[in-house]
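First comes one chain, alone, set out as structure tokens in the form predicted on its own.
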Amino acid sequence: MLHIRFPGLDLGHMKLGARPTPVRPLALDGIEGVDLWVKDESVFGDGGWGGNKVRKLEWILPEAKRRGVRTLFTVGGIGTHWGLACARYGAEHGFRTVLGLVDQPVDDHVREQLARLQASGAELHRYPTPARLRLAAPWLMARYAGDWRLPWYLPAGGSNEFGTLGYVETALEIAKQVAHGELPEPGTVVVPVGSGGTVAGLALGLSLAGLSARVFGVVVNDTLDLSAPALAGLASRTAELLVSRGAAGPFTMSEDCITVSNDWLGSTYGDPTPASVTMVEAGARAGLELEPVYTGKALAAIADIGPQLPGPVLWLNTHGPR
């Protein structure tokens, strides 16, 4: 879709999922007084293996090939969905993946996810704190260098300028669905914020599409700077990437279109809250497979303040069940 909007754009794209992802009105126990819609990103990806991470890899993997790298080095918690997506899709396209993992609160979901990571074929290196991982990162980069070429470092969640393009494209997809009458033009788009790329891409893409919706980010990670200025900065760098690769800019975007809040974070990253668990259970009754660290917390925010947000409210279900 980006290539259609920006002809001649010098950016590779690798189709890994079917688009557009569906939109529909959503009624959930515990959420009242909100004209709520869902865009279900959980079905994006092959074989039912979905979620927002795959959208990012559609732009990251072609750039990795363009750069001639053989190894991808990325980081996350021991339950990282991003790390698993990177390992799985990277292997399918000829890349070795090295994962620097940081301990997080452990529940059954995290145990299952760690087992999947251990079976993924990625090289795993586990550390007790983000600080210890940061100290080890240069050594890991050097260890996995091959043919005098370092691994390509990808930040947590794939939230660099290339990964962010996945949600610029998603915003343009939302605009097309609005134009086709599949959903009303949203006043607010709500999404959990774990690394920032999804929020930054949506904000930039909605601006490019001429939609006035604000992006409300429910912060679920206390180890990164996920403030509105930081996310607007990532959006601006993504706009600069588009221009540098042939898009007719310049593009401008104000941080005023992004609101973030850590009111639903809980004690730390990866720690479910009673409210997020309640919303996961409500989602299950509505046929949605969710988890309490990202999607549950975003829905908990909507349950608390949804009636105060400009509507209609569009919630992105970014979970990738498998």
Ligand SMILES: Cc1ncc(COP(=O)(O)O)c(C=O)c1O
Given for the second form:
Amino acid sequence: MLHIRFPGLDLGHMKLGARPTPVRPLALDGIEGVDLWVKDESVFGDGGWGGNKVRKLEWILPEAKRRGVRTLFTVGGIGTHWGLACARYGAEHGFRTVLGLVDQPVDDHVREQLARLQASGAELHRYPTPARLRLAAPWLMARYAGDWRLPWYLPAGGSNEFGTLGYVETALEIAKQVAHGELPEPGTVVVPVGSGGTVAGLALGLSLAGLSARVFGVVVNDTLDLSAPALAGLASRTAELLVSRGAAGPFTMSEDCITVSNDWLGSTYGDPTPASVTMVEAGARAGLELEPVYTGKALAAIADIGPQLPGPVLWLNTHGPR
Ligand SMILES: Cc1ncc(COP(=O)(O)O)c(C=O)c1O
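What would you give as the form predicted in complex with this ligand, now that the form predicted on its own is on the page?
Up next: the whole complex, starting with the chain shown before.
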């Protein structure tokens, strides 16, 4: 869709999932007084496997090929959805993936994710804290350099400018669904914020599409700077990337269209809260498979302040690989 919008755009794209992802109204126990809609990103990916990370890989993997990279080096918690998607899709397209993993609170979901990571074929290196991983990163880069080629370092969650393009495109897809009458024009789009690419891409894409919806990011990670200015900065760098690869800009995007809140984070990244667990249970009763670290927290926010947000409220179900 970005290539349709900007003909001649010099950016590789690899289709890894079926689009558009479906939209529908959503009723959930515990959420009242909100005109709530869901866009189901959880089904995006090969055979419905993947969630929101696969949108990012559609732009990252072709760029890696263009750079002649053989190894992708990325980081995350020991339950990282991003790391698993990177390992699986990377391997399918001929890349080796090296993962620097940091310990996080362990529940059944994280235990299962770690087992999947161990079976994924990626090289895993585990550290007790982000600081220890940062110290080890240069050594890992050197260790996995081959043929004078360094691995390409991809930040947590795949939230560099290339990954962020995945959610610029999702916003254009939302605009098309609005234009086709599948969805009323949203007043607010709500998503969890783990590394920021999803919010930044949506904010840029909504403004490119001429929609005035605000993006409300429910911060679930306290180990990164996920403030509105930091996310607006990522959106601006992504806009610069588009212009540098042939899109007619400049693009203006106001920082005001992004709101973030830590109010539903709980004690730390990866720690389920009673409210997020309640929303996962409510989701299960409505036939949704969710988890309490990202999607449950976003829904907990909607349950608490949804009626005060400009409506209709569009929640993106970003549930990850499983
Ligand atoms: C299920 C799920 N939802 C949302 C997010 C947040 O996306 P982002 O990392 O782009 O902020 C992530 C990853 O961090 C995730 O795994």
